Structure formats: C-alpha cells, structure tokens
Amino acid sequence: MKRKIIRILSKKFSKPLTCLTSYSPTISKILDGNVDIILVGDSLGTTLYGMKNLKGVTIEMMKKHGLAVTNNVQKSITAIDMPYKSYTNKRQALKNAKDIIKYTKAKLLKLEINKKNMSIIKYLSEKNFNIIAHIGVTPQSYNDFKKIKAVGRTNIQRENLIRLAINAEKAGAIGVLLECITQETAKKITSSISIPTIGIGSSKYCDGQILVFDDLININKMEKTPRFVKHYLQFANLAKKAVQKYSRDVKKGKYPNKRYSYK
C-alpha cells in the first residue's frame, strides 16, 4: 500500500489527482476506483449532522464513518480528517492518530495546519503517519462559515502561505491541501514544493482537486454555494421527482402491482 500511495501522489508529475469525500458504504463503492483519493472529511458534521460548524465533530464520529468507508474501498486511497481539538499537542495527537488509523485503516491523515502546530506534523510523520497538511482557509477555526473569505490576496498572506507549505513539506507532510486560496498564490505554492497540492476553491494551479460529494451532486439543493462548487448532477431535483411519482402511484393503487408482490 505504501508503494501505491507513492505512485498516486507522484501524479504531481503526470495527471492531476482527483479526490472526493465520502461518509458511507454506498457512496464509497461509487467512488472507489473512479477517484484517486477518498476523504472521510469532518465536513460530515455539517453535511450529515446539520451542525453549524465543525467543532462538534468527535473522534468517535470520524472512526465510525471512517470504517464504513474503508471497508468498502479497494482501489482508491483512503484519507481521514483529525477533528477539531484532537491534535492540540503531540501526546494527544499521537494518541488520537493511532486510535483513528488503527480503527479505520485509512492510509492518509489530514490535519489543519498553522505555524503554531507545525511541530505536530513533524512528530506524527516521524511516527510513520502519512500526513496531508490543510492550509489556507481552515474550517475548524470558524464558528460561522458565512465569514469565510478567500486568502492569499495580500503580499503578507501570500508569503505566509508559501512559507507554511514549504515548512509542511520539510516537516514530513506528503501532500498539502489548499482551501480558498487565490490563483496566483496557489500557483506559487504549487511551484514552491515537491509534494502534491490538492485544491478546493484554489484554482487549476494545483496538482489535484477535491470537492464534497454532496456538493458535486447538489443533494441539498443549496440556493447559494461557494464560488468553487460545480454541480455535476441535480440529485435533489431527480430525487424529488422520484418521490412524487412514488406517492402518486401508491395513492392511485398502481404500486405495488402483481410484479412487485409475492404469490
């Protein structure tokens, strides 16, 4: 598996990486082999549990959903998030990282990073964890997602983000996720490091892209979505029509007919 991880991440030098989130067996089976990396994201807090932010996501939530995903993935590489306040110091980070990876068997571990917790990456990397460093907009630090704005517009922000990515690589990270970072800054970050960058809202100037699967298919039929979200399917509309047709058939006595009944 280590060779497979290295081979996929080496796509920095060939074709862009494709990544999507999953929290369930059904979606995982659909994604498996069709994307390079499947992330069990802490976005499950808002997507599945209706939380206002990610601060209520727990280790146990990540473990249960993580196992449900990894048990149903054979071809893609699995990654999982460390939830809010689960890696505030080295001892806690190691304990929780071991717990999550041992339980789920996920291959990559993603942490939201700033200059204050850079040492956590180095420590976990030295313990043989495959770390993805998440920089730029880090959702775990927000109480209100409406206040999220793209970063990397100013020279200071740009320099800080580039330095953060470089230091993450030096600390042992095997990839860097860039969230809501401006095109120019994302391009400079990608050219400044030798490990892959995976973007979400960070332009085409990354070595790969990731989206939340529910956003991809517009399952929630959101009227207002982040600028970077592209809906590849209007699932909510299709599902609504299917439910309406089912209700009509039941009320009119068309379902279940003999075809759907036992003799």
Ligand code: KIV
The other form holds:
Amino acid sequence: MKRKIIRILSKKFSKPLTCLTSYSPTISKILDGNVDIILVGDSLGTTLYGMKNLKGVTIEMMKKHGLAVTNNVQKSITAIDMPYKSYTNKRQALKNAKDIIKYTKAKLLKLEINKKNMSIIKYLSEKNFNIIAHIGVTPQSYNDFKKIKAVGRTNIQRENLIRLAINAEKAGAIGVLLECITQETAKKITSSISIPTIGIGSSKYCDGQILVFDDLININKMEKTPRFVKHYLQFANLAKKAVQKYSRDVKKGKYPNKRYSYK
Ligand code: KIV
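With the form predicted on its own done, generate the form predicted in complex with the named molecule in the same format.
Complete assembly follows, chain above in first position.
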C-alpha cells in the first residue's frame, strides 16, 4: 500500500488525482475504485449531523464513520480528517492520530494547517503518519460558514500561502489540500512544491481535485451553492419525486400489488 500511495501521490502521475468524501458504507462502495482517494471528512459534522460548524465533531465520530468507510473500500486510498482541537499539541496529536489510524486503518491523515501548528505536521510525519496539510480556507476555524471567502488575492496572502505549502512539504507532508484559493495563487503553490496539491474551489491548477460527495449529487439542497461546486446529479429532486410517487401509490392502493406480495 505504501508503494501505491507514493505512486498515486507522485506528481509524475500523468492524470489529475480524483478525490471525494464518504462517511458511510453505501457511498464508499459507489466510490471505491472510481476515485483515487476517499476522504472521511469532518464535513460530516455539517453534512450528516446538521451541525452549524465543525467544532462539535469528535474523535469518536471520525473513528466510527472512518471504520464504516475503510471496511468497504478495497481499491481507492482512504484518508481521514483529524477533528477540531484534536491536534493542539504534539502529545495530544500523536495520541489521537494513533487512535484514529489504529481503529480505522485509513492510509492518510489530514490536518488543517497554519504557521503555528506546522511543528505538529513534522512530528507526526517523523512518527510515520502520511500527512495531508489542509491550507487556504480551513473550515475548522469558522463558526459561520457564510463568512467563508476565497483567499490568495492579495500579495501578502499569496506569499503566506506559498510559504505555508513549502513549509508543509519540508515538514514531511505528502500532499497539500488547497481550499478556496484563487487561481493564480493555486498555480504558484502547485509549481512551488514537489508534493501534489489537491484542490477544492482552487481551480484546475492543482494536481488533483476533491469535492464533498453530497455536494456532487446535491443531496442537501444548499441555500447558496458555492461557486466551485458542480452538481453532477440532482439527487434531492429525484429522491423527493420517488417519495411522492411511493406515497401516492400507497394511498391509491396501487402498491404493494401482487408483484410485490408473497404467495
Ligand atoms: O471535511 C471535508 O470534507 C474536507 C473537504 C472539504 C476537502 O476537508
């Protein structure tokens, strides 16, 4: 598996990496083998549990959903988020990283990074964890997602983000996830480091792309869809129509008919 991770995460891999999130067995089975990486994202807090932000996501939630995913993935590489406040110092980060990886057997661990916690990346990398450093918009630091705006427009932001990515590579990260970073800055980051960049809302100038699966199929109808989200399926609409048809059929005595009854 180590060799597969290195091959897939190699910048020399000819095509962009494809990544999606999953929190459950059913979705994992759909994604397995059809994307390179499946991420058990802490976005499950808002997407699945209906929380307002990610601050209430716990290690236990990540472990339970993580195991449900890894048990149902054979071909893709699995990655998992460390939740909010689970890596505030080296000792705590190591304890929680060991706990999550031992329980779920996920191959990659993703942490949101700023210049203050870079030493945690170094420490966990030295302990042989495969770390993805998440930079740009880091959702764990937001109370209100409506306040999220793309970053990397100003020179200062651009320089800080490039430095962060370079330092993440030096610290031993094996990939950098760029969230909501402007096109030019994403391009500069990607060309400044030799580990792959995986973008969400960060343009095509990344070595790979990730989306939240629920957004891809539009299962949670959003009040306002972020600019970068492309709905490949209108699942909520289709499912609602199916439910209405089922209700009509039952009320009219059309379902279950003989075809759906035992003799
Ligand atoms: O938690 C998550 O789903 C993520 C994606 C937004 C990349 O981190």
